[in-house]
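This document starts with one chain, in the form predicted alone, laid out as structure tokens.
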Amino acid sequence: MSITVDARGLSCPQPVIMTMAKIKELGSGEFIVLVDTDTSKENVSRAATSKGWEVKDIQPDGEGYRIILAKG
């Protein structure tokens, strides 16, 4: 899996707003976002799952985390 959005540094809405772009463009499919706090952590995951996608897994990534998001 290569499609990754790299929202760490950014505050909200910013990564809600790129994981919404992302989503919109792929229609379907799996990719990453990278966070580095944990109101993006929920707010992206909660944004994801409103849009009918799944939060596969999220993983710690360093200082922040690691989001997979998929839609069959």
Contents of the next structure:
Amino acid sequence: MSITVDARGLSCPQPVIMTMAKIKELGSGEFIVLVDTDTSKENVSRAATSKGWEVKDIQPDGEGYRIILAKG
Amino acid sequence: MKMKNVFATLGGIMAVGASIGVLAPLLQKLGNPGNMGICVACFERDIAGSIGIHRAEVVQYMRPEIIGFVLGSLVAALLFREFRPRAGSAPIVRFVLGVFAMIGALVFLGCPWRAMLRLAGGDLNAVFGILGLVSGIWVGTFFLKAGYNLGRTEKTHGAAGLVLSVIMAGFLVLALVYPPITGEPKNDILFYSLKGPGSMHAPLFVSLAIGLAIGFLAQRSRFCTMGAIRDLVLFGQTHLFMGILSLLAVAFVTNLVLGQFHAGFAGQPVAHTMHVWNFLGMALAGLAFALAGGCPGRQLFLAGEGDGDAAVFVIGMIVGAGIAHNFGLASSPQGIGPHGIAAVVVGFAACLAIGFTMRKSAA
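Alternate state requested, the form predicted in complex with the partner chain (shown: the form predicted alone):
After this comes the whole thing, all chains and molecules, with the earlier chain placed first.
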């Protein structure tokens, strides 16, 4: 089971705060962030990229998106 | 896969800030009040006056810009499949934050957009407002770091996500059916100002068109003045901040070109020189915006794309304007209102209580 951050239904800036916390916790590796708005998708991607993480994939997931973040 | 959102890029957010920087001073040139080409707080207050929620005679007008912001955002959200009807994240708290956000903004006399526009027009009192805004948001970031949040929204009915848009469309119908009559303070149910800022306005269709355009662009770019400062303080991110810098710089140049730049403290349009209260009013507003997750403009755009909680914040602001003017909390060019100080104290107490008590559990 992969590590998942569920930020669905949470408004700005919670999804970014949760993503940043997970990035800090893991240091490197891969995890999934679930969001339900395009704004959150953009904000999470932008925040992860600024920390040197790669946005590996963004898949539509129900009403929202599954964002797969990775750092080697 | 949808095409990439160009407005979400750095160039995009700066272009949107620049557009507002041109259009707002232009609206002033076309008739809107001084250094108030656009002011979300002031214009919502004028709407409250136009429907008689308060009876301050100088600030009554059904502002088409606000209507345009919501409907422009709705159109953008529908067009780009981003309309997400959602609600249920502590709406009563958002209402209260909206009320105190408005009260704080009316002690200063402007929302963050107008704070920028006032500075860009040479009103140096705005410096204290902007410092207050930053301070209030800075306090808000401590709560965010400590786990403050208002809980998750739920997906709701499409029609529920349309409620504020429908209310705004209704306001537009009222404005068209009951237009201002020269020399008359009222046309049937709508109140109009015969003097003061409420009597100053660009032609209805120009205001509406510019409102729609800005609503559309702001929905696409997620333009937010509170978010700009919050993201800088909280994450060191400059993305949204570049948007407000762009607005400030372009509005400054536009004012110079239009002959609307007059530097100084005294005698600035719809402003007072009580620095402490300019600072504290906007600090209260900034804290309320930070706790609610968006500046007044952003709340309108979120409401347009279906966020029912943002819509409740907007209604809170409109009701807050009624409270502010009915009970002498709002400032005027002569200075703060008779009960402005008490209102700021109560507002801080309420917002701090919200920040301290509403943590993690709901997440």
